[in-house]
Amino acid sequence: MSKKPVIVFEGIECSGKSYHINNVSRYLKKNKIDHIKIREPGGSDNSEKIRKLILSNKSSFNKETDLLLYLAARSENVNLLKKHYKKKIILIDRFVDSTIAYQHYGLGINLELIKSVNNHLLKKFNVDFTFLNIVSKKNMIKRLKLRKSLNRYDKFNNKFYENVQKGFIKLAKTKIRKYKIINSNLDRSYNKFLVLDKMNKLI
């Protein structure tokens, strides 16, 4: 594996992925290890504009429009990603597997369509490793209630999130050597150690 890997943090709402990617970024900065950190949707200026549109509680797009907006946001990140590919460690909060988990397993959109557009956009840009954060329904609901504000994707029914998480786990099983599942129902400091320990091995 490249010592400048692309590492993705995946998981449903309140699974801890953003906590861990931010912690890893702080760790890399502390050790003066060159990297970039982006989120999807988001990252580049144009992608951030699309993010606001997708997640706005005032939006009411159908599922196909949502898919196309997510892919458009990714398209706006392609130049940024390719600029740093193999030159810096790239940390991404949600990526291709999120699109598959949410739009295919969650909303039922054709999988081959999603794969085809992603392949067209990304070509030879590959993910080296993924941390998949999982969470129980009870803890997800509890943590959502603690958020000061909820966006549009925080408000789906519990069955939707259950299907999305099952989709993530199914994806992890097909690429088991490139995935590490983090059980966010366990102690946060323990999981922090697991993630940083694996990170050190990856870089």
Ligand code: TMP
The other form holds:
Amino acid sequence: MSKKPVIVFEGIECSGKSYHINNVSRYLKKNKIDHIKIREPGGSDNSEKIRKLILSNKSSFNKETDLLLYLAARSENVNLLKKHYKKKIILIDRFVDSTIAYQHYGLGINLELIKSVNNHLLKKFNVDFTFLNIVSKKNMIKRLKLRKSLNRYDKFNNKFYENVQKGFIKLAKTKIRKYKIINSNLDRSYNKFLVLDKMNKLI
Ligand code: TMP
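Right, and the form predicted in complex with this ligand of this protein, after the form predicted alone?
Now the full complex is given, and it begins with the chain already shown.
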């Protein structure tokens, strides 16, 4: 494994991925370990602009347009990612797996199309490790209700999120040694320990 790995946090809504990436980033900062943290869609200034457009409740794009916008947001992060690749630890809140899970497994868009554009954009930029956070339908619904505001992608039906999560798990199973599945239905502090313990082995 590279000394400066690329580590991705994935999962459906309310699965705890943002909590863990923020906690890891805080831990690295506290220990003066240089890293960058970005989210997708978002990250670079241009990608954040595209994020606003995709997730706005005022938008009503079709699924192909959404795919192209998610990929456009990624394209706007490529320079930033390549600049730091292998030089700094890179933490990413959602990446390629989210596009496959949401746009292919959730919305039925052709998988080869998604893979082909991602390969074109990313070339030799590789993810070293992924924390896949999973959550039960019951807990997802409960946690979504606690959110102050919901964006356009927080409003699909439960079956959609079930398909997306199954898609994520399928991806994890293809390269299981490069994934750790975090069951966010379990105690948060226990999971926090699991993630930090694995992080320490990765860096
Ligand atoms: P979040 O990162 O704040 O959870 O919200 C981003 C939303 O965008 C989330 O519902 C997942 C969705 N998404 C896709 O559908 N495809 C993608 O490629 C990415 C990166 C995110």
